[in-house]
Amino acid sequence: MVKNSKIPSASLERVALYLRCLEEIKSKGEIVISSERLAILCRTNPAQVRKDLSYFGEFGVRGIGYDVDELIKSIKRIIGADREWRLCIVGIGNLGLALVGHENFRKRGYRFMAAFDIDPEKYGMELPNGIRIQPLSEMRDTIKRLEIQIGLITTPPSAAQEIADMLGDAGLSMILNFSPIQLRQKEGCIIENVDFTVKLDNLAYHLKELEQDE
């Protein structure tokens, strides 16, 4: 059970990068963990691997460490990926046609069940999960029907805050952006954006750093 409502988002990602972990260090017949072992493989300290840890409840025995498979299964089923979730994605360009046939969505739980885009040469096209491409206009009765949670954004930016109203409009409180925008969200709605040229400066500026100090 989770104690604290107001967790920060900085310690659920970093908890969902523990739950990575343990499944790698599983899958080597390993069965108990400590937290030093755990902030090293995750590059943080142990004090934060408590602390985060902490705010879901009591985990592990001092002086002994973490029991790696039930660990797993908490973490699971705190975050809800011991379930799955239903999505659907607004654009299938490059970047959309690579996430609808990225296997990591499907070994996580995340069944994208509908996609949609504007162009009506690619209305019908079978895409390799086998779903197939749907106007827009089909957006709100399919999302109804297939009881989709989920939305994914990979329009261009000048249309992604439309399709993120119409997203909200059909019902779904959560949507992830890839487009390169930082969307409005509407109340009962949460929206993560994801930005790759965000990392790409933090990148440049580390690099620009490393290049001044030789």
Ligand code: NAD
The other form holds:
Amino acid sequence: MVKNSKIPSASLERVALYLRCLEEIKSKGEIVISSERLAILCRTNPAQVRKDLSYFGEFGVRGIGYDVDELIKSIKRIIGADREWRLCIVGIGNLGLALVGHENFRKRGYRFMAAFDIDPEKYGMELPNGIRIQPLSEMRDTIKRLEIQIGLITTPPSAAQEIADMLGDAGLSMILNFSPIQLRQKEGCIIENVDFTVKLDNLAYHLKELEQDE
Ligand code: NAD
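In place of the form predicted alone, the structure of the form predicted together with ligand NAD is requested.
Full complex below, order starting with the chain above.
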């Protein structure tokens, strides 16, 4: 049994990327892949690929490469991508609606089981996947009853901390926060933040540097 609690999160993120590349390669009928080729496809280097995969155990045959199917299965099992994870989402506005309706979550084993909002006009509204928007007062019971494991926050930033606390009180310790504030974290709770504008800031910085060099 591999203990992945000590695997650096940067490696985990890269391994999730390798998995996507491997699935693409498999769909093209390829059976074996070298660390060199996987590195090129994932824009990293072969030593990094070998190091990342070594956290998960012994894979590959020296001089031959990795069996694509076996590696996909092993990575999925180890990172938990071979099972279904139950999600709830709080704040069903533009972003929340787009996320619930997006095919990719279901394809990768993430299933939206419940959606909550504070706006009474939205209560009972059916979303593209068939679930209905519920009031916040039903959050605790619903999370327990449906054994939800991960909560997404897509409320305005002013509401996000309160929602994170409510999700925590309802027993959730895994939160994906899309609102642009840093949330206080309870002990044992993991909060991942997603902010496209941070990525855009990074690109804007590089663009500015390029302009200065001209
Ligand atoms: P929106 O105004 O369209 O939707 C917000 C929803 O949250 C509404 O349905 C509203 O009723 C609900 N809401 C407000 N207070 C609530 C509360 N206390 N409890 C439950 N629901 C509540 O906003 P949007 O455009 O969907 O954006 C949502 C959030 O996502 C914002 O914080 C925005 O800044 C952020 N955002 C992040 C990214 C990113 O890259 N991470 C991109 C776009 C938007």
